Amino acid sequence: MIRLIYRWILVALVALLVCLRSSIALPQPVTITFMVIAAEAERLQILIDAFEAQHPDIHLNVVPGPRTTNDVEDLYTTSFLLGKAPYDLIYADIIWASKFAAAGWLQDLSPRISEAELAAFMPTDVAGGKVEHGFYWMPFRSDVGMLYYRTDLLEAAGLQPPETFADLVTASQILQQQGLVDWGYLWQGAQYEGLATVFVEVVKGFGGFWIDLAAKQVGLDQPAAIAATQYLRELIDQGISPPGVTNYVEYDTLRLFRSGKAAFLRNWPFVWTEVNRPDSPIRGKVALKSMIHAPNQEGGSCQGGWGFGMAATTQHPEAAWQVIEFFTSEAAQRQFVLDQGYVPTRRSLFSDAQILQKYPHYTQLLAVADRAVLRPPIRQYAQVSDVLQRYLSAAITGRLSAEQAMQRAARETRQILKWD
């Protein structure tokens, strides 16, 4: 009998834990959700696995997006546009940020970094977060554009590599002449927003400027601009690029390089890898510099890069912050360089011992990235972007004359920012 009163007693204790485990709610892993590009999840997903074993209470969800940069920019403007922005996080390209903030979609993240911790970032890459008197966009990986070229090509010559565009255009007439490339300089020129990287560091390098906010200028119509346009009509008029180029982006370009066809190319950090694979006719003959400019000038290198925005509509801006400083930290950065090749935005970086053991050609990078040149941090920028394209377009496929192209270009960025 006593047995069975324990029995009983037993049995009923089980089933009181068993109701008491199913009316305590087990604390659920908070989820930040961000849209990348479809190629960048994959390579990402290396420090979405640290980051999630590091934090077990927070759930990334990564949303695979678009193939392109200015889809991806569509779809996030849609769903913010439509008041039903489901992320918490935004992975911006550089030239977001100003748009994104202006329009109140992303939180002001001064009061959670100090300028002091800002100061381990390079210059330019913070610069391009800062919107007004706020800081709206955290660097994660960047991007410069710069001058590739054959070290094999030149040696072969006696040349030295480039430092000023008459330069360039000597050094590709004699390879050519010798039979040693069929074009001498590759860059984008598709009517599309590489053209707009390209020409930055060509109207730079001639000592002139897009648009000065302080000033509230335009500088396209003005000489030095018309020359850098003019600069770019030559290089094809001349033979030293080929036609083909007003239709090339970057991949395109990449390829002819690649082949061995031309001696020189403006692109951005990614061909290292590419032109080192096991595969490549070029593997360990190729180098890369500053780009080139006027004499007694400085050249300067396009700004580009990827990093954090925090959406103003997310309920887990303390996760959504943890999130943004795990990726940015030395620790994370280190290792999608040291596993994907990217450049990274802290400076340490340049001259960390294992970056450099993989990539000796960092010590380069930096001083590449030392000359970077912002484009204009302004919520038009989508708007002058494609004036800029459409006018450069025309100039270079010889439909209007550079100072015809710049003096509307100019016009019609004026009316958009309402400037007289």
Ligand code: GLC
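Could I see the form predicted in complex with alpha-D-glucopyranose next, after the form predicted alone?
Coming up is the bare chain, nothing alongside it.
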């Protein structure tokens, strides 16, 4: 009998221990979720690993998204509109900040970071995060539009790198006639945000503008904007750019340029690492410069870039802020730039010895980045850009004349901005 009692006591003790163990569970790591363009999610892996190694209590769930900024923005937008978005952070294009902040989806980060700390970042990047009186987007990596060209081909034909729009056309035609390339110039002409960035640069090069917020003016139906649109269309009509350019996004143009079939490419700085990879047929044969322009004008490089906003609905704001602090720190940016060739948002890194040793062209990049042209930071940005993309696409595919397209685009833009 006593043995039976002992056995029962033993069983009860074991059961108690099991219960206790499961109730004193070890703290689970907090998971922080955000979505990134698929190709970039792979590139970020080096920093994701570094972050998790330093923060064992925070797990990063990086969701690979679609391949263009518009498609990723649509997914984030839908999920915030439906409520219960699973995202703690929003890895956002510089142009989304105003809309997302105005919609109330982002937290104001200004209580977490001082103006003095922000002074270490490039002013054009910081400007992208400022909306009304708040700060909603921490710049992680910058972007500026660049002109890439094949040094070997220009040398072979005795040509200088182009300065003007006309120089680029002439050089392309010479190289094409000599049979050195199939195409002169590649750029992003699909109906998406990339086309708007191309336009911002060309219109600046013609001395015009898209939207002037201070003067409350839309410049799309002015002669410079019509000339810019006409120039893009003629590149295709004259066979300098392939007809397929009207469907190309960044990666399509990179692939064609890398295959050696074209002399010039407009793209972002990440292309530098891509064309110089060991398996690249054009490795060591490429240089870059600021954008071309009309005579007596200055070239414009569009300011792009990606950074972090914090979701208003996150349950883990402190952990989410630690992620932002880590990714935007000098050390993480240096590591990312060295590994992937992206552009930092911290000014000091443009003269960093390690970075300059690997990428001597960063000194040049700083000059280009300093003069970069911002797209209008307004909450209706997605709408006005959509109008521009639609009418530009109609003009470059020959469905409307440059003049008709830009007149209609100007009218619709004024309606959206209520500047009639």
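Rigid core (definition): largest C-alpha set, two forms, superposition within 1.5 Å. Here the structure is a predicted model, which means the values were calculated and not measured. Numbering follows the first chain given and starts at 1.
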Displaced residue check between the two forms: A157, CA, 2 Å or over, core reference: no
Rigid core aligned, does the Cα position of D88 differ by 2 Å or more between the two forms? yes
At a 2 Å cut-off on C-alpha positions, does L213 qualify as shifted between the two forms after fitting the rigid core? no
